[in-house]
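Heads up, the chain below is alone and in the form predicted on its own; it's given as structure tokens.
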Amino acid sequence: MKRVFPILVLALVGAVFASLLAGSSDLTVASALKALVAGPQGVLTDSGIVWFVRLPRTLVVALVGAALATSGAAFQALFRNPMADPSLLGIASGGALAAVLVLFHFPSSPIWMLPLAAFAGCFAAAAILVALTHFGGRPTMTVTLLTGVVLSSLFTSGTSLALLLSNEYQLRQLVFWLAGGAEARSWTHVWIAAPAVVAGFVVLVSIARWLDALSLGEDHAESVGVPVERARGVVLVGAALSVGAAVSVCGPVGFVGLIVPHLMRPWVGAASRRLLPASALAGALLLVSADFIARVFLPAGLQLGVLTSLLGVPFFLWLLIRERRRML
């Protein structure tokens, strides 16, 4: 167990460096190292490729993976639902709808408007989900999933309406963004995402004990002195910060928050103080690796969100079958 974190860190560093080598202009290991050492002001052509094209894209992808995986682990504890994921529960769709409305109605708005709108959309979607699932009693896994599906359909319908009302140029922009990708990401996107992702992570880790108590049920949480309503609100704020930042810079990327926590629990346990950091590292590793594979081995133009869905749907079905067998 103690070796998991060093292994994840080393694997993530290796994946990031491998990502710097791949692209339309292949770089050797030596040239990439020279470019990194030379810095962004280096006179080499490779310095510009590494520092202004590939490194910001890779960092954006890593931040998105960490944000989604951490939020997925937190939601699974909050809802006591192994299927909980920002995309499956409609939370990412709420952020995407809010972001699309900004892109559609205020295309010349300040750049900070997009993450702010995505955060507001994610928080509103999460709050509605909590309210609906707790209406009339304690939520079950089936109720939570069905409510999430309904909300996701509602928000997706709103997004589709915005697409139908847009002109050809806006339509191409919105469709490309909604597919979930990291093309043409710059340091501006890194600075947009990083503060919110880090803040969301800190918020969630700071209430790790509350998350562990909530994962055992609200009655248990109350019996050990956890302020349940306050804890729920803090989880929503932390997760909305992370997911909103991810959606604003990379569009909706699904299933990362579902897959990663389940992969990490056998290695680090279910305690949130270890699961959340492990999920952050593994989520970043998964998405950086997926982006690398998409660029090197798969058809050009395949968006990251499409690839994660291809990976996530079979995993979701396997998990659903496993949980149904447990309930029998």
The other form holds:
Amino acid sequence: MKRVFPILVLALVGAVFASLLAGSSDLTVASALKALVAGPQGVLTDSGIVWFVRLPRTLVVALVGAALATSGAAFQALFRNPMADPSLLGIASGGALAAVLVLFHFPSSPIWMLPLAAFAGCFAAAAILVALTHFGGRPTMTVTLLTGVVLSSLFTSGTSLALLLSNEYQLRQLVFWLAGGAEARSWTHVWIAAPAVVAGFVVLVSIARWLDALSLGEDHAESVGVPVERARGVVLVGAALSVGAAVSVCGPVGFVGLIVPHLMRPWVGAASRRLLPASALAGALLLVSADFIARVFLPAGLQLGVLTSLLGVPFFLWLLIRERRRML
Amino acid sequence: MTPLLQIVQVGYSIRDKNLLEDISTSLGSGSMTAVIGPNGAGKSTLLKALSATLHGWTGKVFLEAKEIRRWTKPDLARRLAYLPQFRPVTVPLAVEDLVTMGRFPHLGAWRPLRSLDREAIQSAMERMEITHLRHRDATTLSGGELQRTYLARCLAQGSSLLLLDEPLTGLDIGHQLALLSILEGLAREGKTILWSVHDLRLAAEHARDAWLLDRGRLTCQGPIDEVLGSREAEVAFGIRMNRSCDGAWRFGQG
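Same protein, different state: after the form predicted on its own, show the form predicted in complex with the partner chain.
Let's see the whole complex now, leading with the same chain.
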């Protein structure tokens, strides 16, 4: 049990390194290592490929995986629901809508504009959710959950509308972005995502105890002195930071937040102080591996978001069937 | 002596339906009082109000002479442990993790466990006889084991007042009696216990004092035998209650 973290760290380092080898020009292990050590040099050299193309891309993917898995684990505790996921409450779809609107209205905006818009969208969605659920009294968990689901479908309709109204060129761009992918991600994207992912992680881990208590139910949490409403707000902020960062650089990548905490619980237990860090590492590992597999073995252009959905849907259905059997 | 808990005109209603109405009474230190009443009389609602986990109730409740909604949540939780009505656990937390939550009001969100906290956790688990289950996944426990785990959490809080909503639920008769003797022991040590109970026979045999709730009103209170013998109890439950010469209660249809 104690070896879980070293194993995950080693596996992640391995996956990141493997991911540096794969791509349109093959690198050997030795040349990749040499390029890594040499540091960023000329663009067309091996070290250029490693430092300017593959490393930032891999880091972006790892950050996104960590962020989604952490916020998934936090949501599952908050909603006492193993099916909860960052995309459930409309936070991810809010980010997607904002990004689509920017692509739609300002097609020639600079590269950093899109991530910032997605990020702002996630935050706005979380803020709208908090405001709506606190309107007219103290929200229950069910009210929050249902409001989130409704908001999510509203944002998705908005995105569909933008797709319907866009011209052919915009449409290609939008669909590509909405499929969720890591093509051509640069250090700019890393620097946009990293601070928010780290901040979101710190926020969520800092309230690990509150999350544990909330996972027994609000009445239990309140009776051990947890300020339940504030705790819920903090979880939403932490998750909006993480998910916002993820959506902003990779588009909406689904199911990582749902799957990873489930895989980790039998290993490290459900206590958030262990589950959140383990999920972060495993989420990064899963997404870096998926990205590697997609690039090496699968047809070009199979976007990361599509792959995680293809893998995630059967897993979700299996989970649903298993949970139902357990409930009977 | 001022009472530990002073309850003044507590009321609660949802859409014109009064679930609690004008309840005023007090609870002395070291007492063990059963809350009895038919289904829907407001037992759970009253315990929720008194633990400040209900929202929108009227009236005032003073704990150590301070209104309970003016205490901060952790300060309140150090003085008052509330056991909600039994419900299965859905997340695979370890038993020890669950009992450790009782120390959260003492530790806040970050402070690491001190030896004092470990002792409180350990002795709470010993008292509820769940030490051997400490590493077990709480979702795999039997109902009785889980209820004892929840109660150990309440004990670990180290509060002087325990509000227990149906603590005997899920326990077989042996564990019910064992739990009652633990509660009686705690009361002797000076803890104040307010517990709701369905089974009138168990209440008759083990409670000293009782509050009778009938449709949201506190209609009778006092020593358990007086409460059970009252006209109000027969009205509330709609049954006849007679005490035979050996002291045992018999319940018959009204």
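These numbers come from a predicted model, not from an experiment. Here, rigid core means the biggest group of C-alpha atoms that superpose within 1.5 Å across both forms. Positions refer to the first chain, counted from 1.
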Worksheet item: After superposition on the rigid core, does the Cα atom of A208 shift by at least 2 Å between the two forms?
Response: no
